[in-house]
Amino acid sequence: MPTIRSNLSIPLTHLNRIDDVRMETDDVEKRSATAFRPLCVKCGVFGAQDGSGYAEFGNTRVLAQMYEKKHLTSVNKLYNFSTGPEGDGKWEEAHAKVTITLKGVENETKVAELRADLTSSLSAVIFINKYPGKVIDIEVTVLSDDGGVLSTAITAVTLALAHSGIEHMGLTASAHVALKSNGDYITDPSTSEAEDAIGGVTFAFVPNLGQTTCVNLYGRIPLKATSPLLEFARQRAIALVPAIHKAVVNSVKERK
């Protein structure tokens, strides 16, 4: 396995605490079609530092970190307080520009697809008009991928957004569901569990708005099976909302 290098630096003491909101499920081979793999979510991995989130579903683990942003006199640049301003700063808009830096994924096609889905989902919930000319960049590091990496990344990103203090419309809940040839569903399948699936979907939406922010369908899904699959995925995403809310509440308590 290649070593993943990232700007993220997590002390071992912090890693030991990334279990604040852990949802245990039955063993993989025994779990039902509606059960998730054992999951862990954390809002605020770096203590007092704003803008970080972690999500783990089974052996799929993703870490997200938002860059600090700063308005620089007459121009607007992405500003990372660790390395300084980035970009030429020549563009200027009436709203913020959302960018994704993706690490830990080697396949260029998959990188492009993940970046597009994450950018679209994130842009849909941020009040970008309140940050004119700014760049909001989030670094997403895939620590390990055993299926459902897009859904896991969306969860990590929404936790990082909640921790950052950037104004947004609400938390995004996401679920990955696969469809078997016999019509059975598999919630949050691992790579091995999805081997006999004919397709699936990663579905994300904002529950308090009822707004869908991501629908990523793949495989050979019959047209008549699409609508039921999307509804099932929506219900599974709803089931994650309490765990996400609890992670955010825990991060607020830690700041006090």
Given for the second form:
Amino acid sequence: MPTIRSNLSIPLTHLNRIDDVRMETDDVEKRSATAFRPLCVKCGVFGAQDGSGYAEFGNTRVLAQMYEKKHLTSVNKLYNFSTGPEGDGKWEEAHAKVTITLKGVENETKVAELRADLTSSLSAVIFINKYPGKVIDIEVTVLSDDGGVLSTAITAVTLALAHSGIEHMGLTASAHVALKSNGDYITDPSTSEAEDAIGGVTFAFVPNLGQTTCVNLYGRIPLKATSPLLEFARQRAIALVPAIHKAVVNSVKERK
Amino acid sequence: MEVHISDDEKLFLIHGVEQDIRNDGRACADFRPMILERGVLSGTNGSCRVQLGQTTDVLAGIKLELEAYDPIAEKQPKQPMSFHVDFSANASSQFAGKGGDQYGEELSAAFQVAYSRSLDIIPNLSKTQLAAGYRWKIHVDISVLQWAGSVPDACSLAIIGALSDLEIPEVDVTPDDGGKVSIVLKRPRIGGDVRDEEVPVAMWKLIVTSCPMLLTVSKIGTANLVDCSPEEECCIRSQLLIGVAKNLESTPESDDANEYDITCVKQHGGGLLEMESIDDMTKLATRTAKGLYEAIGNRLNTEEKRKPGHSFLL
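Could the form predicted in complex with the partner chain be shown next, to go alongside the form predicted alone?
Full assembly next; the chain just shown is listed first.
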């Protein structure tokens, strides 16, 4: 079996190592309601291949990679997407098909849920009519899950999309917010922080258009608390936009 | 069956719904006529069949399992229901072969999320917890026999019907050797020369008046609709799957905002939505759920018991 050399290139200075022990200490409990966990986002983590993104929020780490079989040498450097692992080579519709392959998630129900949300979110922003008959396959690998994996995956996928050159409506910013029984919000909670929450939401939207691509609300939330929760999550997602922009700009600089 | 309509037909449909008039004469918040029958499968502990508009046809069956689990590993009690949705290949040409498996898994996951807090929502569900390490596991299997739009809504009603039909055995829990417990079916003592094995087991039923409902609210043009037909589904800009549950702690005088809780919201099938649209769609789902709760309550109270041995096919 041929081996594939990986050119994973995330400089160590870009990563903040978080000890598992430290995540359980008072430092975490003192985090304000609006603060994210320490995060790292990288656009283009494999030097030799286009279309990869990495996102890390606390101990939740997700890697996204566009899957390609052939690469056109044409001047416009468009991707030539052939069928992905789930395709049967017979997609002949007048628009592209977006498929997600998930790895690193053990629970089958969670795989189905994440796949549905990611496919829906991605299909909304890609100009699928510009790629008729093609299958766009994105491989999402959850390296570790400590809460907020959907939000982290959406961030990684949007960075991979930006790096790939596929035409789309704009970057997607997403945030995961939990709601406690006393009405307090927790931004980007870890699994332990979200244990006593009555529910939460993963909210993703395109800042260029001001429209949402993913709303994933869970738990048991009173109807009157739903709108304020969504608005709070939107504000938190807006706060991430500069970080995502910077990651994309840095990837362009690295190419040069 | 897949429906292909021309761009002109789509435009006609969109203009109509924006005026609150659908092609079949309904308003945007109206459901098609529904048929609900319980006790249709004799081999299950609870079953229900729902037809929506005499086209969408789903069948729900429930089986019970006595589950042993490790109480030390599970810090908080897990809700005991698991869902599995299966699309029959006959339901639509798009589900031929394994075409419906992925959609079935996604719908099962959505129901799992909508019912994730069912221990708090369904008043007597905690009675399924028999002893430390033992509980009744409720397996809900839904088969979609015919697809004509609005499948999550039909499945949701079928689940409530099946849960109301479900009979759970009463048990006696006694300590046993080795720290374990012995679980025996409870048979009420009656006098006379009747053997214990011939006495029927005492049963109890779940209170389903507040079971979560998973409703599909679709955006067509600037209008929000429920219960879309296949033609309307071709024109959808975006869809939300919204789980609504009645809050039993609310008083009769409370308004909708206090009477209902949201257990699940999922944006489905792509598309973009404004924040205001999400708010409007959630309110429409709540209004619709209110009407559906009343209708299903009336139906469950007035339905005649099905004669044993008669299949729904007859």
